[in-house]
Structures are given as structure tokens and as C-alpha cells.
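Shown next as C-alpha cells: one chain only, the form predicted alone.
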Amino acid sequence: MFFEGSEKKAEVLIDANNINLLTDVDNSFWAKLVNCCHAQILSTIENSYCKAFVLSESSLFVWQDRFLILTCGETHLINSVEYFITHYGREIITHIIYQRKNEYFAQAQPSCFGDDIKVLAKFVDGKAYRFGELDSHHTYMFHQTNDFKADANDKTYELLAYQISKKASEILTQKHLSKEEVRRFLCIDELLPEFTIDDFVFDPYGYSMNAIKGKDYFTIHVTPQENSSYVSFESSLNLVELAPKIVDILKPASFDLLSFNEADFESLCSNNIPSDYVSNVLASTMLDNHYLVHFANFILPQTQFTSPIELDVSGENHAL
């Protein structure tokens, strides 16, 4: 069974003097916004600073001055962004950032990055970048061009793992897998002490988790199928420092690291990335919005030849 785990991601920041997204917007609006991209809200947790929604395809986080939405599969995330802009107007928006990772089967998607930023261009001016090589792991990023300047302490991290080990895939594709079993395997209690956790195991495969503590957030999305395995982590916690533990658990063939406003990214990688992985791509830039962005791809060099994969010619074309 094939599933596209790579996420599309949007962060929309607003002027909280005009509207407080936590207190002035009820959950029915967020449900409609999520439905626009062909996903549904499955469950919710919240504290004084944040609401976190587990979706049928990834996650939505809401703070008083911004929301962050990630969707996977064949969702059309740009529709949700457009819905928010047309509902509340451009005037309350202070900044928009939109990202798309390279997909396993991009031809199966309802749109590409170029299509998506054409939609955004109807509402805001912006710049677009590609981090990484076109024929390898890469991520596309669009940001609005205006007078917004990011706080240097506004730091976030992404760790995106590909081709997890056979052992990890077998554990995460067991029948009747429970949330508790996934948490133990991923050492979530060790990684996230004192966090409030909300998670969901999908049938037949897949796992999503949101966790919040104060203003901090952490989310994990697992596509464990051996032929297209992908596990994503995103957080305000330093995932470069947590990478040794995560990599040891999953043993992926490759993984990407992406950081916003982490000035010590290179030294953190040197001190924390296991020595058997080599850096394939390292790109960085200071965006006009004052987000310092770093992108790195690490691979586990192959030491022997592998066998070709036989394809199911009777299956869907995009899964070939």
C-alpha cells in the first residue's frame, strides 16, 4: 500500500491586536479550514498557549498570533490557506510562509509548488527558494515580502527520515498496533517529558502525534510502509540535539534537517550527527523576513549492491 508521507506546510502569522486565534476563533472554523484541503480533524488538545489538532493527514497548531498546518497524502493545502485569507482578509495577516518537500510520487499530487504559489500571488507578494538539489532531497519555500521581521528567538526544527530500517518498518506495520506500543518504540516519554500528548494509529498503517507544553510543540508523522517509508518530526525543541536518539531508533537510509533561526546549526550537526552518515547537501540563507534557514541532507553510504524492486504493473500508475 502506497501513501505519500511528505508534507506540505503553511504558517500564517496575524496581528493579534485585531483577532486572537485562540479565543476569538472557534473549532468549527478550523474544521472548515481543514476540510478545504480534503482532510478532517480527528482529535484536539489545548493549553493556555496553544491548540493542537491531529488531522486525518498530519496536524494543525494554533497560537494566538499564528497557525501552523501540515498535511500529507494527496491533500490540497493551498486551498486551506486561501480559505483563511478570503475569510478574514489580508489586512490582519502579518506574514505567510509556505513549504513543500519533494514527494515520492509528485505526479499523483493535485498541484505542484508552482501552482500553489500562483494562488498565493493573488493575495501577497513574495519570494520563493529551493533548498537542496532538484535531483535529490530538497524543499521549496515561499515567504511573503513585506516589513515583517522574525524574532531571532523564534526557532523551529524539522527532521525528515527516509527509508527507515526493515526492523523499524516491521514493528510499525504490525497488525493491531497500539498507541502505547508506538510511543515505547519511539521513546516518546523520554523525548518529551511533561508534554501533553495526543496521538492516533491509522488502519492499516500510519501514526500521528501532537504534543504541547506551554508554547512548545512537537509533532511526529509516520508512514512506515517499507516501499515508501517516511517519518517526519517538527518541533520548537532542538531536533539536531535529539537527532542521535531518533536516528538510532529508525536507522534511516537518509534524513533531512531543516532549521529556522538556529545560528549554531553547522556545529550542532558536527557534534550530534552519527559519524556513519555523510552530509550530501548543506544550504543556508538569511531570508528577507529575518529567518535564518539551514537545510542539510545526510545519507548512509551503501556498502553493497541491492536488488531491483519488482513493480506491480496492475497497480495504480503513480505507484510504479
Second form
Protein chains: 2
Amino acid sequence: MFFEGSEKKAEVLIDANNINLLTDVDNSFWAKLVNCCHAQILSTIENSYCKAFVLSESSLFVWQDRFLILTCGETHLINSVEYFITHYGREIITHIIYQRKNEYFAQAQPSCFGDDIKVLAKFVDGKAYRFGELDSHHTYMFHQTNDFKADANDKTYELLAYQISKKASEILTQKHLSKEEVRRFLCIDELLPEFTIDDFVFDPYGYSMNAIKGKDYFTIHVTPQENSSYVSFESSLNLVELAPKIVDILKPASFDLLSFNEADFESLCSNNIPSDYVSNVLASTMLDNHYLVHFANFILPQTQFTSPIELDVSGENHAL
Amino acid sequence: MFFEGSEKKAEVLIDANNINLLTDVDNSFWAKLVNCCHAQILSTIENSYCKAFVLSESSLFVWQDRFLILTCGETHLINSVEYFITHYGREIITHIIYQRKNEYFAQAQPSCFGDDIKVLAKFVDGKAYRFGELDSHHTYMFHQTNDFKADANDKTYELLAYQISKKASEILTQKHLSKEEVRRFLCIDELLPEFTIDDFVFDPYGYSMNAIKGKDYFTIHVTPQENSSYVSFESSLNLVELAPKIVDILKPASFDLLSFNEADFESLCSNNIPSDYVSNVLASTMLDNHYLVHFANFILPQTQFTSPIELDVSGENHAL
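The form predicted in complex with another copy of the chain is what I want next, because the block you gave corresponds to the form predicted alone; please supply it.
Whole complex next, starting from this chain.
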């Protein structure tokens, strides 16, 4: 069965002089905010810098002065953002960034990026971009236009892997798979030494993990089923440097890298992207908010003709 | 402004002992059939084998024992197929093939492939396939399962070019562009000597052309606007052999080739695809109806980072 792994993502920064999101906001508020997009909180971990919630569809991270929410499937994330703005007022917000990866079953979504940014435009001025061409992997990004200027050291990375190997898909879709088995397969201990980890195995498939250590965060979401497989990684750790390890584990036919404020993105790619992959998309810009954004898609050129996927004629559209 | 160039396509074969589609069916019937999917007939040419109609959204070709209809934009093509079946009865139909390329603004479509094949399944048994991965170029294909076996000499080719060069896009989006200028730019005289040609330049952009010669047909549909450009070619002529010429004219960042019954597809690609392109998708199968189908997507690897496309925050969703 098809599941839309592609994530919508919102990051909202606030003036911590007004409110401290860690100490002044109850978990019941975050539960309501998450419910607004038709997701639920499944579990929570925290340290003195960060609270991390595993959701029924992806993750929510809360720091003192900002929150980051990623949701997949058919969630209506913009509703959660609107809930926050209307509850606390736009005055306390110092910056909003809203992102959306292209979907593969867009007709099932409750809104498109254009609809979403019209909601944001009711509250804040902003600019919007598409990184990558329409007929290829692309990501949409909206950011508020105001006085906010990002700190050059505020770095974030995403690695989105598509069409993982048949073997990886088989391992990750095994019945009664345990968290420990997934962690072992993904080499979590090696990737994330000393992180506090919170993870969840979904029925019949799927795996979500949040990890925090000090101010650092790392999140993984796995949609493992063959023919529509997708594994996303997002972190403050450098995922371009970790790409060789991740790509070796999953052997995806295609993957995206996205970074905020990684000035060495190009040379890091030259040094770290396995040489059998070629660049399909390369886009970058310095946004007005001083986030330097790079987006790239890499593909493994095909050499063999494969059989098409047979579809169920009488079945669920989502199998398409 | 975004326009969905991606085509839906239906081919319906009938028993010509019952009815001759050229002589027994009035153009008023075809006009009604075309209206069913919310398109209109703009003009017609014919010879003793074939009638070809340029439509407001693509083309209709009628031969004695079959018709082929391609429609783009937000047309609801399956309604036209259903109109034909209910008007003439499924008894006269010897075979149906229904195809749909992945769209780039799927949420604006009146139906998805899954919806469409449920309509067909009311009338005929069939099988359905997806050629290519979800996160890349892919095409959906349904075919009726019955006694019909295709003639190995019944060959058809499609070439679908995406993200044509900036220069090609500029030329094809010029104001007051004439048919002659488009024909010259696309080297129609060289590609199609001795063909009867019928073409149409749309306002503000776009170009459609039908060409026939004996039983052969050739059709071109141009969506030229930068950032969502698309040019489709479909013909009984060998478009793999013509690919070097077409690719040289348009210099697309990516293109698909699809063929029916081209046994030499692989070697033709080796000999004709310009060496700067790499294979992103390769899928093939011999369908139960004895059509040997090949589908391939080629991309031009990127070497330079480009700027993202800035979107109109307050504007039309279709600009996304």
C-alpha cells in the first residue's frame, strides 16, 4: 500500500523574552497543536534544551525559542501553524519557515503548497521559492520577510532517500520487527553515540525515531514498502558527511540533500557522494533571512531494463 | 503560468466488420466525444486512411478500425472513452489501451489513473502497470485482457521532452509567433517530408501539430513556458532514430522515450541517445496483448547550482 512519506515542515521562532516554549507551554498545548493537523503524539523525550515528540506522522521538536514540526501522510500541517499563531499572537513570532517536498500522490493531500502559503500570508509577509524543476525532485520553501537574520552557525541538514534496495525494504518490512532490529540495521549506535533515543515501529510497517543530545537533534522516518519506499533524515548533525554511511546502508536509487547554512556544501558533496551517483538537481541561494540553502538530488543511473509494477485494477488508488 | 502538458491517452480498436470509423461515423460524433472530456475540435485534415483532429487540448486520430485520442491540461479523457463504449456498445470493441503520464499538478486533475481504470473496469477486464518509479518519471498503462494480439509491425513511439533550453523556451513563447516560425524552429519540413500538416498556435503560448501521410501519423504538442516547459511527440515514425535531431533542437534537461513493438529499442538507444544524457529509468515488458513496451527516461546531469524559482506568494496555485 502506498503511503505518502514526503514531509511538510514548519519552523517557528519566537521571542523568548515573551515566552519560553519549554517551561511556559504544557504538553497538552502541543498535543492540541498536533491534533490540528490530524496527527497524535505517541511519545516524548526531553533534556534541558529540547523536548522531542514522536508523532503518528513524524515529529515535533521544541526548544526554548522555537519549534520544528515535520508531518507526513495526509496531514494538514498548516492548520497546526495557524493554531500556534492565533493562540499566541503573531507579535511573539520572530520568524516562520515553511517547507514542503513534492508529493507522489498529491491528489490525496488536503491542500497544496499554494493553499498553505495563502494561510501564512494572512499573518505574515513572506517570499516563496521552488528548489528543483517540476518534473524532478523539488522542494517548496516559504519564509517570512522581516528583520530576522539567521545565525550562520545555525545549520540544519536533510537527507531524503528514495527507492531503497530490495534487501533494505525486505528487512524493514518484516513482520514483528523490533526497535532494536531497526536500530541495528540503521547503525543508530554508530551514527548517534550518546544520544537519547525515542523510537516507534508502526503496524504493519514504518519506523520513526527522534534522538537528542544537548541542543542537537536527529530524526528518522522510514516508509519501507517496496515500490514506494522513502527514508528521511533530518538533523543538526552534518548529513552530507554521514551520506556515505547512510547511502551504503539503504542503497537508494535516488536521494536528496538539503542544507541550511552549510557554506561548504559543494565541496562536501564532492568528497562524500559515492561516485556511482550523478547530480540530477542542484539549486542554491542565500535567502533574505540569511539562510544559505542548498538543495540537490542525486540518482544512480540505470543500466538494466526492469519490469513494470503491476497494479491492482480493482483496488485502492493509493496502490498506484 | 503553469499548464499541465502531461497527456492522457486512449486507443480503442474496433471490429471494422461492424463499423468503419472513417465512413460510418460523422464528425459531429467525434465533436461530441471530444466535448465529453471538456475539449473542442479546432481543425481537421484527412486522407484515405486517417482523419486527424487538432483539439483545444491535444489531438484525435481516427482510422477505419481504431481511434487514438491524447488530451492534456485538466481534461477528463476517460469520459470520452466511456461515451464511445456506451454509444456503440462494448461488443464492437476489440481492444482498449489507456495510458497516463505522471502529472505535475495532480491535485488539479478531475481524476487520477486509479479512478479512470475503475471506469474502464465496468466495461472490460484488464491489467494495469506503472512503468518507472513513483519518485521519477513514470507512466501508467491499462490494457484490456482478451483475445486481441497486436501485430508485431504495429509500432508507435513517444518522445516527451522536459525543461527545454532557455533559448528554445524564449523562441516558442514569443508574442505573435506564427505557425511558420514554429515549423521552422522544429525543423518540421526536414522531419516530415511530404506529410499533410495541420497546426495551431495558442494564445498566449502553446503549439499543436498533427501530420499524416498514408497510414503514418505524427503529432507534436508544445507547452513552452520556462520553468514548466514540455514538448511531446508521438508518431508511427521511429522517434528513437529522430531523438538526436529533436534533442539537439530543444536541449531538454530530461526526456522520456516510450515505444510499442520496437524490438531494437535498447540498441537504438545506445546508437541514438546523445552521450551527455544518462538513463534514469529503464522499464520494459511484453504485455499479454503482445505489445512489447519500453519506457525510458534520460537526464542531463547537472554541474552548476542554479537559483531557485521565486513564486508568487499571493498568486495562482498553478504557478507553483
